[in-house]
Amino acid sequence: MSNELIFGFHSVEAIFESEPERFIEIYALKGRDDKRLSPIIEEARKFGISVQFMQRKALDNKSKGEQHQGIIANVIAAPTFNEKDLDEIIAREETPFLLVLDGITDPHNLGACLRSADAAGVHAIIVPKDKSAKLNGTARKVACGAAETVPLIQVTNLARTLREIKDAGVWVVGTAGETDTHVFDANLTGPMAIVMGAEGEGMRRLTREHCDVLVKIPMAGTVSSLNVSVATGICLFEVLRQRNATQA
């Protein structure tokens, strides 16, 4: 059984949400009496879980320099999830909406596409298992919390993934800025995975020649690219927003 360091308010008031079995021991700022903070140490006591009260130094050094808010948790690391889950929730879910995330190295990216998905409505993350950025405390204070609820699902090999999920009737949704059709034109309101590739290299060419289409977000200004997180938002919103729309 292996375990991980969470910080921020977020990423530890999500655990005792939905799992407060997971916690071991707690770490918060020493001298800290407020009403963002108090709440947590009496939940912990109510657990019975172990409350050390440290010096800013000593937590800055067991978040490596990551902002933690003067909270840090030692939890039992969460189950990581694999492609029989993935088989799984598209058999659940009557219209899957997915992510694809090829290439995504930074945990704060990661983090905030994560947050993004949750907010969306997706029912899972999928990543390659390499050249893909771990799901650590970084990545989980980013997320706000949508890394308890966003499965993030590492896959052995993504091609095969995307082949896999295509034949499950999945249509997977590609983003590159060489393409002529924006995001705003297509057609997203089936069971879709929006594939993102990482920033500059974009997706990789086997990535790309899974893809049942391809989408661009027009850009109206100098700059040639957004950030890989905010790109990731726009078109999961646009994917929600068209689903709203037949809803209605």
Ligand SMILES: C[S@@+](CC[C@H](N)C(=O)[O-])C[C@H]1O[C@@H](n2cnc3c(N)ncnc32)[C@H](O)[C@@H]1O
The other form holds:
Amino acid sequence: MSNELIFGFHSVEAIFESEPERFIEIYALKGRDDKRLSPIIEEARKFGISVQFMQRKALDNKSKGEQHQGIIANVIAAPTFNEKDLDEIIAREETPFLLVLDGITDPHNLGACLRSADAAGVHAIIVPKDKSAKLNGTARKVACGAAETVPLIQVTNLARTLREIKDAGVWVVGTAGETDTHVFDANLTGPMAIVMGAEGEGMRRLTREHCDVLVKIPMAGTVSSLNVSVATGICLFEVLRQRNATQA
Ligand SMILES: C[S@@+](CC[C@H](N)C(=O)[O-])C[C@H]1O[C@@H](n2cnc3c(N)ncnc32)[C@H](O)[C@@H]1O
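Given the form predicted on its own above, produce the structure of the same protein in the form predicted in complex with the named molecule.
Below, the chain from earlier opens the complete complex, with every other chain and molecule after it.
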């Protein structure tokens, strides 16, 4: 059984909400009188989890450079998800809603995408095993608890996975600034995987070739592209808007 450190209030609170049994120990900043810390300490007492109070320097050493807001928890490592879990999710959900991140390497962007994905009701995020930011403390903290709620599925061969989800009836929608179809004009109401490209290069050629359609977010200013997590938020919420509109 492996363990991992998680950092910051959102991550700790999210685990208390969903899986308190994963806590091994909590480390909190000594002398901190904080409205947000007291409920955590109370919860920890309730579940019999030990809380160690530490000086800032000791917490900084423990976090090895990750921002921690004065709270770190040692927890049983989260389960990892693979292709088999993806098959189950697609079979289970009436209208699967997936997000594919093709080689996003910045943990801040991964965390922000996770947060938006949770908010938009995405069932799973698919990433290539080799070419992605790891779900480290930074990504978890930026995700504000969404790292615990949205399965992050690591696949060995993204092109093959895209072929398989297409065979299962999921429409694969790639995003790129230089295409013709506006995301707001595409029909995004069916089983859907929205594919986002990497920070520098965008989608890889093979990924792009597996998309059923490419859409762009229209831009009115002078910059050539949006930050990938911003673009992710816009596309996911357009899917949600269209789905809600058809249900109304
Ligand atoms: C910073 S952009 C990459 C820019 C890269 N030079 C390119 O040509 O794609 C990272 C990702 O954000 C998404 N993105 C950014 N701006 C977009 C736009 N205007 N329309 C659609 N997707 C966009 C795409 O998924 C893109 O691959």
